[in-house]
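First, one chain by itself: the form predicted alone, in structure tokens.
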Amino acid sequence: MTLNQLTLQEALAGLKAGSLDISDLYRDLNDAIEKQKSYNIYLQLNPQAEAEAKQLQDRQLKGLPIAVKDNFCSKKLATTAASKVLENFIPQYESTVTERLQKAGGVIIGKSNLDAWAHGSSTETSDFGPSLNPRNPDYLPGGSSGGSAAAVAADLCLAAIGSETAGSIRQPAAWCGTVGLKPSYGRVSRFGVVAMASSTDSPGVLSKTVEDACLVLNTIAGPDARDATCNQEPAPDFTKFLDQDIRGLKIGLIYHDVQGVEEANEKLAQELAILSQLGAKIEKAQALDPHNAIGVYTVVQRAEVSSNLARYDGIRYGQDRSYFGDEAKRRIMLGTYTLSKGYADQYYNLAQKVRTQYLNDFTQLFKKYDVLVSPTSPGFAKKIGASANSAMFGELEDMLLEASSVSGLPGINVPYYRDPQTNLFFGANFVAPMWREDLVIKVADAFEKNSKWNTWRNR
């Protein structure tokens, strides 16, 4: 095993004990990055990463390499959002997430690929080419945080930062067989994140284990006066929710009767027996049809995109609007249409009313259940090129996640099955009430440690 294959916690333990040398770790990491260049995971690398790491050995993350999705502003590295509009844009300030990560001793090893402007669930809309899935390079890594998920799966970092608007952390985590933790909306500051849909954008973590996700979330969560949507209460120590007894917890299995999810649901029902054996009570539960969330998310997200992308006019910074890709143009046009006079009531306001129905539905479900669970994605990762002729590719692949995202709820993906023929994964999505990351961490950690599907725990 090479050193870049360590989990974040294993590397921290090795550095603290003196049994691991930071230079040796970066040597193995750089070798792996060079060998897997064809996967197109990083849009740019930090040439000073190892030098920075050596100066951070007294800090919490001890200079360990973290991949950052390239829609987080960083002063020393360009921030492109995978769009040629911002191809050479170097921000004048750090995002709160990258600022806190570096203060805690994390090193940005590189900026990872994504769907341009985070528009998509495949990484195929990137203006710099798609990333490949390290589990099987004939397949997509998912998106929009596909580069971050792929970086973790390929051991090209020890953990990664992503963002989710409606599935963009959890879905690529499922397709790449990693952990993906999306906190409650407002748990982590959006300051310095290239905005897509401001009412649902949520920075989060992609990692090798649930424990690693907690370690990173500890460094980036918490109040931020620069983000009015950020929770101003101090964040808890998320590692305290690891290794907890789950006896007596009630878990509701939702979306068990959704068409097109039969295989994923069958495998999940079998694996949930692990949680039953640990003392949790599993019941089938009825949630609002996730198909309706597709329309809600599509209308709300396009409307917010048309507003947020209006600032990219080529005058203040970046290239002019002719550099927008086809997907961005489609979303701008649809969003502008839904907000226009005579149509806002018909589309946008109606979508917000249905969004409230989902919020109310979750409120009722959480009166009976502590945690809800479903497959993260309807199926396995799709082949390269699958999104080309599907205008609604992302919405369909994220269908099981959109309701929880537009409701601001915390969720986490953990692997629960690997197909031996393709080496592709199914992922389970655990969801809890807002601000109850403790519940999803507790259940996901228990499942991970008592199942055989986590690559790094069972190597």
Contents of the next structure:
Amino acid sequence: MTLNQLTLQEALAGLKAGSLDISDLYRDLNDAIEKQKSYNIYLQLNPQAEAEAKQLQDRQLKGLPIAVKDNFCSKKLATTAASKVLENFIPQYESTVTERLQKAGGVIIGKSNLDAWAHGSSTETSDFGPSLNPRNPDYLPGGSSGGSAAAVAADLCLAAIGSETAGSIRQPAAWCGTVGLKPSYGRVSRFGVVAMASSTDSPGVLSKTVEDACLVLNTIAGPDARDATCNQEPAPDFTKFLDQDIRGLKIGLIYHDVQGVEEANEKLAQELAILSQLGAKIEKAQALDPHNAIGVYTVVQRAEVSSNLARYDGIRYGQDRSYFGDEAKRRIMLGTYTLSKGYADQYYNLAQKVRTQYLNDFTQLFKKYDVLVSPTSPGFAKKIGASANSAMFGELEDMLLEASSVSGLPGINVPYYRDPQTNLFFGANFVAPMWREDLVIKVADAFEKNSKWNTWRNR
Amino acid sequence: MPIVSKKIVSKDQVKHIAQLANIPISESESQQLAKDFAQTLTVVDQLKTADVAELAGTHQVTGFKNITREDIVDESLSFTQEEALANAREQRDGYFLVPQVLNSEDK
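Next up, the form predicted together with the partner chain in place of the form predicted alone?
Full assembly next; the chain just shown is listed first.
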């Protein structure tokens, strides 16, 4: 085993005990990054990483290397959002997330690849080429935080920062066999994140274990005066919710009868027996058909995109609007259409009403259940090239996540099956009411520690 | 799941939207975009079957209202002129250089 394969928690313990040398870890990490170059996981590496790490040994994260999705502004490094429009753009300010991460002793090892502007679920819309799935390079890592998920799965970092609007943390985590924690909307500040859909954008963590996700979330969550949508209540210590008793916890299994999800659902039902054995009560629950959530998300997201991407005029920074890729053009224009006179009622206002229907449905479900669970993705990772010729690729792959995303709920992906032929994973998505990250952490941690599917806990 | 497009979107409609969105597109792009639009709108049109006439729309999910701060300049949120211009494509005398909007005949 090489030192880059340690979990964040293991590396922290090693550094604390003096049994691990930070230089040795960076040596192994740099070797691994060099070897995996063809996977196109990082758009840019931080040349100062190791030097920075040595200065941070007295801080919480002790200089350990964290991958950061390239839609978080950081003063030192170019921030491109994987679009040619922002190629060579050097931000003049720091996002709250990267500021807090570095203050806590995290080192940005590199900026990870994503779908351009985070539009997509494959990384294939990146203007700098797709990333490959380290579990099997014939397949996609998912997206939009595909580079972050791949960086974790390939041990090219100890944890990663991603962002999710509807599935962009959890879906790539599922496809790459990692943990992906999407906090409640407003738990983590959006200040300095390249805006996509402002009413659902949620920064979060991709990691090797649930515990690692908590360690990173602890450093980035909490009030921020620079983001008015941020929860002004202090965030809890998320590690408090690890190793908890889940006896009596009520878990509703949703989307169990959705077409096209048969294999993932069958395996999930088997694996959830682990939670029953730990004393949780699991039963099938009936949630609102997720198909309409595709429409809601498509309309709301495009509308917000058309507004947010209006700022790219090539005057103050970046290139002009002719540099947008096909997917960004499609989304900006569809959003413009659904907001235009005569169509706003037919599309945008209707979508916001159906969004209310989903929120109400979750409110009802959470009267009966503490946590809801379903497969994260309808199936395994798709092959490289799969997103071509489908203007709706991402929306369909994220079908089981969109309802919870437009409702702002916290969710977490944990691996629950590995296909021995392809080495690809299924992931389970646990969802809880707004601000109840404690519940998803508690149940995901219990599942991870008692099942055999987490690569790092079962090596 | 393949999507069969039931909507028809014309090339001219696409060109009009492109103009509104200030997105330069070619003739062949407008043809492809019309197809993509039709595919997407077919999915979106399913929303019309939802029984939501009585519901109000959801525009935000946190329920937070009137989040304000003191009206005091925060230097940490301000750019110096140099920083503001650091990524500008063209600048002159400390200003952004922008495309001409009015031409001399409009005087």
